[in-house]
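Given as structure tokens, the chain that follows is alone and in the form predicted alone.
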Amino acid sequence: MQLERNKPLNAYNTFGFNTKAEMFVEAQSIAQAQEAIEYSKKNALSLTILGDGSNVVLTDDIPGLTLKMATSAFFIDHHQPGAAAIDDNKASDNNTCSVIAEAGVNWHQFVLATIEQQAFGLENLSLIPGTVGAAPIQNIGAYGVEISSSLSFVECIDCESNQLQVFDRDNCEFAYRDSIFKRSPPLQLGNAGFTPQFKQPRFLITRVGFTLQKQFEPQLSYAALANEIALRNLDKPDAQTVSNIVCDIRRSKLPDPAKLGNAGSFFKNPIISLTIQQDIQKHWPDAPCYPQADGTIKIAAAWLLETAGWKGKKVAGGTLGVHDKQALVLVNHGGGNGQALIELATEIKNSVKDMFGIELEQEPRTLPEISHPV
């Protein structure tokens, strides 16, 4: 284990914030992420994991031990049926594989590897950024289809005993952009009268098992992939073609972050009620609602940014915004901070709210504070 003091994290999240990680260590196996954890246990270090960065906040410095999963191995097993399919007793069953992936596989890459190696169900969560072990905490999604939908299992270190624990589907308690990994408390270390007390996250996750399909089928259920694909006249489009026309969409609407530091959407879509939809609908008879299995309703949030005015906005003297194609999409222009990032952040949100009556909810965690992946 190799540790840097006062490490630059620039590059290390995607709004290209600067701050430090007053101790960083990449560990490049299981075996190393345990050692890391102990040794902030011994030293009395709070811990924070991060992935790539690409669903964060920096607003200041990091204090204590920051570690990033830099493992990178995946493994897609054509001959073995995936875990779902075992698990609903259809051993038997040649329709679907086995595929297991590190946590620090660049996502991206590793759903253009399932297409390339004949693994389908992953297409339309193309170009969503950042890494695998992060994936399963936002229970990411996108065009109709969340990675529940496909995922087995998640392994992961279980940091207050830091061995290794596996959780079934079921069991990772999948909510829109949520999972029991994102809702676990952290735990509170140390003794308040004899040594500093210190955060660790309750699980750092190492590896996950998705059960793929040998035979593609497109999900198209979602409207703007449906007609993008239905205006270039595709009646059976491959998985390539379906994961390229995704990545299309995603580069038409949201910035380059290599180009212009952003964090992709910075708040959910909420759920409402239909009363408030009546009420929105009465002013807004254009707003976009969705409804819900279970009777609530989602309404766009970037509708609402929109309609309120922000779409396109500049503050702090031009270094931060609102994107000026996409109103979900908090940027940084060039020389912004964190800090005043959820300043705006907070403005937008009461003036949503003031005009609504509907709390938005941040998508970024927010550093320094005790982190899953991000």
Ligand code: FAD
Given for the second form:
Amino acid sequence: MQLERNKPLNAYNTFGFNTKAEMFVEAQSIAQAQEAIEYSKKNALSLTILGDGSNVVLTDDIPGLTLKMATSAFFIDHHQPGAAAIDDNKASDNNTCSVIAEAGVNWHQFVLATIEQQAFGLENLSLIPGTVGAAPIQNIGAYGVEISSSLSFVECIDCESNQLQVFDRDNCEFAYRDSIFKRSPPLQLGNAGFTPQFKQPRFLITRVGFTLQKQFEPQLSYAALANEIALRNLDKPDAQTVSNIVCDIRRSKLPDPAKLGNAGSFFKNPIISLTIQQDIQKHWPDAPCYPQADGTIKIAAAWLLETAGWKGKKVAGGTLGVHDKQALVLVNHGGGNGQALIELATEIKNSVKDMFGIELEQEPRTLPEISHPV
Ligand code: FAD
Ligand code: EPU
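Given the form predicted alone, state the structure of the form predicted together with this ligand.
Below, the chain from earlier opens the complete complex, with every other chain and molecule after it.
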């Protein structure tokens, strides 16, 4: 285990904020991750897990030990049906295959490899930044597909026992931008009597299993994707074409973090009642609203921000702002910091609450995460 001290994190978060990790370790194996967890317990250090830092806001230096998974293998087994197929008593089902990827694998490279190796189902999730290990945390989703639809299991280290534990898909409690891993209660690490000031993660995801399809079926429920495919007169697009089109749409509105610091959507799309929707559409008939299966309505947070006048705005001396092509994306124009970004997010939340009566929920995690006093 190679420990680094006072590690600069500007290259380890896609906002590019300049903070440091008191101690930092990259685990090349599950055994090394367990060693790091043991070390943090023995030394009563708070533990923070970091993937590629594309869904975090670093507001300060991170105390204790920051652990990044650097495992990089994945396996696509065309002879083994996916686990969900076995659960459904379809062990002889020849239509699916089992795919397993380690936590440190880059998500987009993994998606491209599945397409190349004729294992289908992840195309619409192309170009989402980050690692495989972080993907189940908020049940990543885009263009009408969520990872939960093809995920079969999540393997983790339970930081309490430091033992491996496997969650079948049904036990992951997946929902829109949510899972058991995002909600898991903070853990009291450290020596007896030690009360950590910072929240501890309960589960470190080590590997993710998928059930992918051998035959490609395009999933075109998302209007922007279906429209683009119609516009290009593509009757039966193949998987690589769908992936390319998803990448094109994404590049046309989402900033590339290598050029403009951001963490994707900063707020979740709020779920509202039919009554609130009707009230809003009395004033704004074009408000983009999407009915959900349970009778609630999802409203586009980007539209709320744009209508409240935030699109393209700059604050904090021009260092931070709201993207001019997609109002849901907050950006670091250069020289901004995490605390000022949270101030901007708070201003935005207040203005949306005042104008529409809707409470926005932040999507990226703020780190370090302070515990409530015990
Ligand atoms: P990090 O940001 O490093 O971590 C995120 C959270 O997961 C943290 O709380 C961290 O502690 C925890 N974590 C990370 N790895 C592990 C692990 N192995 N075990 C346990 N906990 C862990 N998201 C979408 O859903 N859909 C999109 O379309 C989308 N588009 C984006 C576009 C851009 C330009 C950007 C910058 C982000 C976008 N995101 C999107 C958000 C982001 O890409 C995803 O949330 C991604 O899964 C984060 O991966 P990461 O490795 O960077 O995680
Ligand atoms: N819109 C505006 N103003 C804008 C941008 C969009 O009014 O500046 C309206 C448009 O009417 C548009 C609607 O909002 O039709 C939805 O916009 P978009 O298709 O860009 O999607 P989104 O709801 O803003 C969500 C996800 C993205 C995901 C895309 C595609 C959330 C919080 N965000 O964005 O995920 O890539 O759909 O599926 O659910 C992320 O989570 O980080 C992320 C980027």
